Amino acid sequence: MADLNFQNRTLYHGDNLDFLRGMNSETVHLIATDPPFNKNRDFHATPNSLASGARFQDRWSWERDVHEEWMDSIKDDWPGVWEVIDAANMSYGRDMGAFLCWLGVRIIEMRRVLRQDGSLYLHIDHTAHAYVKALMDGVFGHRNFRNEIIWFYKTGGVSKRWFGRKHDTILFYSKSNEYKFTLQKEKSYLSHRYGFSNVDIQEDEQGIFNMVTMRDVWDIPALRGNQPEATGYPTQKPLALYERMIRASSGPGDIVLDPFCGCATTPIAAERLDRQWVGIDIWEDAYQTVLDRLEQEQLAILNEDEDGEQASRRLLTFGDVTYSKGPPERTDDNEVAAPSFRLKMRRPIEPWQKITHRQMVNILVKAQGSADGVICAGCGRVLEKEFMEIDHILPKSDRGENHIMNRILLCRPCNGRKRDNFTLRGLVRENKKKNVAWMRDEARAQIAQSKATEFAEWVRDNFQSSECQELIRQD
């Protein structure tokens, strides 16, 4: 396990992906977070509230919100995740695909920073729940799925056209099978003969109750504007909800992370339960909200100057809250997030090694081109560019790299057969062995392979030349 490269009680301000990528691997015990839901709405804080001025757009598009580097990384290292994104594009719409790509690169990094005994609770609702569940299966593996927790709440307003939508979903995954978990108990005033593990019988002002094992449906009231903990933040969740997650999957002194900490519910819940915490949010007033809520919870004191006036900086009774706009610096050799392999060296840093899939395709189309189209390097068929797919010569399972020197264009049937199972040479042998119907010309396939390697070497050696740059930029 890597050393910590961040401090307890730290609030990072900015895009959480940069900060997640800066955190050392396997340093966090628990992530409890409430990301956007792809509601296709704008959210605004209540005027004159603690969070007054807070707002965000829960709308997503490929053009505005997704970087090409993210798509390439997912396609290369997490093909199962990409298939979920691609399916969402087809079945729901491109906004859902863009949202999942945006969220997916962040979940991949969340998994990396979790310790082997760590867990993630991800809060979502019906809008994207099914797709996010599949996305999480792709990142964590379906065997590490622990619970689909239903948070049931009683709020006003119902529809005449469907049953009232009065619950959210919390997806609970662990990093491995060695995760921390403490069984929770709750009150039950009902008298049941079956289905409960009774511990004892107790009495309070409401009468006699049983302490029973907690199920995966949580009846916790939603926040109302007149409650003391309400800040007016548009998507604030109750402390009781996040305290329950923290109690179940961490212990005193453990590190709790919330990459979407917003109005500071997770940091406050962690502080109340004697956990360490780190929060990340893009909202500029998140830091002040953390301080205000710590004071409200009597977890902080005001620092006064000699004249008894309140100073601008607030101090906790046990130390400062650190505020930073810059990500931490990795000290763990920049270990990658992909689960099935470990690269012996850091990710490529040479400029020619950083070109995107689209740019590599431009190069390989020229390299493998013929008068009639593009030659498949697996079977020798000549097809139009649109029927070609980029793949690795040496597969990722054999520590193949992602740069142009290890790339080739294959027809869709060859790429479907190859996947991560064969080297390019192994694919050709398999095609011949199976006597596949599309195997056309092995000699021509070998020519395509040689030309692709030759062009890749030329790009490496002439990357800064105007000729190379013009080729890369072609659409």
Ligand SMILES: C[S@@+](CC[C@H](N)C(=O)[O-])C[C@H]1O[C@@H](n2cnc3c(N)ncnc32)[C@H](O)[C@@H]1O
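All values derive from a computational prediction rather than experimental measurement. Rigid core (definition): largest C-alpha set, two forms, superposition within 1.5 Å. Positions refer to the first chain, counted from 1. Compared with the form predicted in complex with the named molecule:
With the core held fixed, residue 25 shows a CA shift below 2 Å between the two forms. Relative to the superposed core, residue 10 undergoes a C-alpha shift smaller than 2 Å between the two forms. Positional change of residue 72 between the two forms stays under 2 Å at the C-alpha, relative to the superposed core.
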Given for the second form:
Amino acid sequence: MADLNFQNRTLYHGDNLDFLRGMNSETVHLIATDPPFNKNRDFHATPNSLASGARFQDRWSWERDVHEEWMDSIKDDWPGVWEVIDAANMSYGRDMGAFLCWLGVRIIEMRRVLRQDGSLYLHIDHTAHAYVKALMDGVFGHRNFRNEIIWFYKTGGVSKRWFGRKHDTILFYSKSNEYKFTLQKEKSYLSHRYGFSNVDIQEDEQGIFNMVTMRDVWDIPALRGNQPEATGYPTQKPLALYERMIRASSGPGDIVLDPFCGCATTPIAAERLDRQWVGIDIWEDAYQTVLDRLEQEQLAILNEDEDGEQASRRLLTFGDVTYSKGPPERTDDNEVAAPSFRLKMRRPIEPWQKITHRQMVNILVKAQGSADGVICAGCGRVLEKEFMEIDHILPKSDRGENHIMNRILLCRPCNGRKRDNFTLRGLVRENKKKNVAWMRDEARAQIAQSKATEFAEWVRDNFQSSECQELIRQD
Ligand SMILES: C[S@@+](CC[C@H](N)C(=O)[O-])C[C@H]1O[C@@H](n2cnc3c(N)ncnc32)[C@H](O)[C@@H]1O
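Could you please show the structure of the form predicted in complex with the named molecule, as a counterpart to the form predicted on its own just displayed?
Below, the chain from earlier opens the complete complex, with every other chain and molecule after it.
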């Protein structure tokens, strides 16, 4: 296991991507988190509550919320995930695609920081659930999917136009097949005492019950504003919900992380169960709310004497929680300790195969360039580089790889026509057959193709040379 480069009881303030990227690989036992769901609205806290003034945005656009670098890295390293994003773009709408891209880069990092025996619980509602499930299958692998937990509650209104929407979904994935899990039991209330002579039945204020193995439908009341644990934070979840996940998938002393911790339900639940925790949120008052909640909960910590023996318990105080706006610095040489399941592969990856999307574009612009612009390898048109798109020579659907040896620049119409339907040759043939208006010069298109291949071979064979490194760096 890698060294920890963060402390127990730390609250980070800022965009969680920076903080996740700063954490060493394979350090966290459990992530239990509740990101925004793409509900296309803004959330505001109850006035005069602990969380008063808090608000966050839950609406997404490619232009405002997604960085090109995230798109490039997903396209290059997680093509299956990109397909899911693309599908959401087309079948739901561009806001869902943008949301998935934004969430996808973060989930990839979450998986990296999880230990091999770690798990992730991701809370989502009906708006995005199907798309996020596909995204998570892409990142974790469908074999590591463990449960779709239905959190069922009764609060809130119902519509006259459809069945009352009274559940959220929690997707539970493990990082590998060797994951921590302790089966939980819960009370099952019986309508009468008779006929259960061979089960151990008990009684409490709600009636007669016996203990049964926990299933994947969890009946836990949603928070009401007058409950002691309610802070007024707009999307606060019940502690009982997060305590179940923490009990099932971690042990005392384990590290629990919530990168979207809001008013710190996961950290407080972790503290109550003697786990270590780290929370991240972009909301600036999260720190004060955590302190207020810790005080309200009267949580105590165990002091140890110099020999490490238990000495006494004292209440948590101000100084016990670390607050930071700066991400931790990696001390593990940027090891991706656990290669992605997809890359547990047949053969090692060569350095030249790791060239980024942007770098590949730079190389191909040079290869397919002419005095007047860049030549499209599909139709032979010469255009400015801004009108060119990078594509696969052999389509990904035919196991075409992502590296430079299988890449080519096409103009937008050619790329749209080619997609996964044609090989490059097939595209040129199709362009001619259909006599498309933009088809200019087949011979010139073929020259562009062979130049791109020649150049890619040169990059592969001379990757370490200063000339090649210089070329890659050029914008
Ligand atoms: C659904 S709420 C989480 C509520 C939490 N489970 C609770 O019980 O309070 C989502 C949270 O994600 C936070 N958030 C949104 N974008 C973020 C980002 N890029 N980095 C960190 N936090 C973010 C919001 O401020 C909000 O608190």
